[in-house]
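One chain follows as structure tokens, the form predicted alone.
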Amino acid sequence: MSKPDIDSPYPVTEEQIVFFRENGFIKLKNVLSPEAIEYYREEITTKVHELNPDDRPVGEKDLYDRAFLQIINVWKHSAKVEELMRSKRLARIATELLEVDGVRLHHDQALYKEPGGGYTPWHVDQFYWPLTSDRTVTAWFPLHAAPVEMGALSFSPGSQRLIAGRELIISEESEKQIEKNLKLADFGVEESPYDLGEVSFHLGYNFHRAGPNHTDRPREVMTIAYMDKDMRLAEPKNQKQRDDIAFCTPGAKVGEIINGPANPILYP
């Protein structure tokens, strides 16, 4: 099978940009063709199983590990996955939604929720990232159609404006406290299935979660986290942020633009 088109522009409308600005997320249909999903899915799945160090049954895992098999920077282990990570179509959408001049890679990540896998608690991604602005966005796309009962991602529209809860690590506490905060602040929840080829984009400070996988097959998801191409490294506030520097922005210096080989500019 020849390499599918993952670089030609996807038309993002002004209405969609406004929706993203207001709600902190958007779901876009037919961003990736069925052929593109088929082309990359087997390689991603192979790498997940090769690189996953945890072979315990789901029932023996703690809350975090039951939520998903997590493999960061798959692109460093596969030229084929690197092709997908460098998709100009996805990076251009990220650039237009963030309303910046361009984006670079923060990291990619496979998130596979096993059959019987647990819920992913409410959280914001930028708890983990020591960055100087909120101009970050994650593309999240299942490698198949994903019904809600498989653990499709849920968002709280507009919640990127809520400060309370940003300081919480993914945990039972974050699930309970953030859900309480969202209700008190009158923020709702958007939960819907993903069609094949549908891609969601969410801001680093948008609160989101995923339910458990009640089906008998894995929920196979790939993500790419983008940041403003002029993003600077912030002083880390916790151990997770210190770890993030080592894994995702190695060599970056506090106060300077993050521009090492691990963080290439993807668009323009």
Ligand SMILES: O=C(O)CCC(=O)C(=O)O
Given for the second form:
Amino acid sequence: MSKPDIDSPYPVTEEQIVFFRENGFIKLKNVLSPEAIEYYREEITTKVHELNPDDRPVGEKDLYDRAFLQIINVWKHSAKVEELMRSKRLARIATELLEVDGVRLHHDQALYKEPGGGYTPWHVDQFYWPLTSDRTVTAWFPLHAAPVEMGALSFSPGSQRLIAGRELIISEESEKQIEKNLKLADFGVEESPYDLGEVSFHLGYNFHRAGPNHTDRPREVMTIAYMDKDMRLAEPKNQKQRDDIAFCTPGAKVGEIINGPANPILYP
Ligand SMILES: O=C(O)CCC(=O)C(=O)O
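Could you output the structure for the form predicted in complex with this ligand, given that the previous block was the form predicted alone?
Full assembly next; the chain just shown is listed first.
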């Protein structure tokens, strides 16, 4: 099979941009065709198993590792995954939703929630990333239709405006404390299944979580995290942010635009 179309524009409407601005996330249907998903799925899954350093059964893992097998920057290990990571269609949507002139890669990652895998606690992504602005967005898509009981990603609409809880690392405490904060501040939760080809986009400061995988099939998810192409590196605030520089923005200097080979411009 030849390369499927993952580059032609997907029409994002003004209403969808406004929805994203207000809610901090959006779910868009039919962004990837069934053919495109079929074309990349096997390669991503093969890489996840090849690169996964942890073969303990789910029952023996701690809370974080029970949530998913996590492989960062799969594109560095596969030309085919790099092709998907460079999808102009996805990067253009990210650019339009962020309302910036262009985006570059922060990282890609596969997140496979095994059968019996645990919940992903409430958190914001930018706890982990030392960046100078909030112009970051993650595209999150299952490589199959994903019912809620498989661990579909859920979001708290508008919660990117809430400061309390941003300082919490993914943990039992973040799950409890953020749930409490969201209730107190009257933020709700959007939880719904994903159709095949549906892609969600969430801001780096939108609070999100996923339930456990109650099915007998793995939840196979690919993600691409984008940032404003002019994003600068901030002084890291915690050890996770120091680690993040090594993994995702190697060579970047505090105060300067992040523009090394690990962070190519993806659109325009
Ligand atoms: O896939 C998950 O369970 C969590 C994903 C997530 O937090 C993210 O992509 O930002």
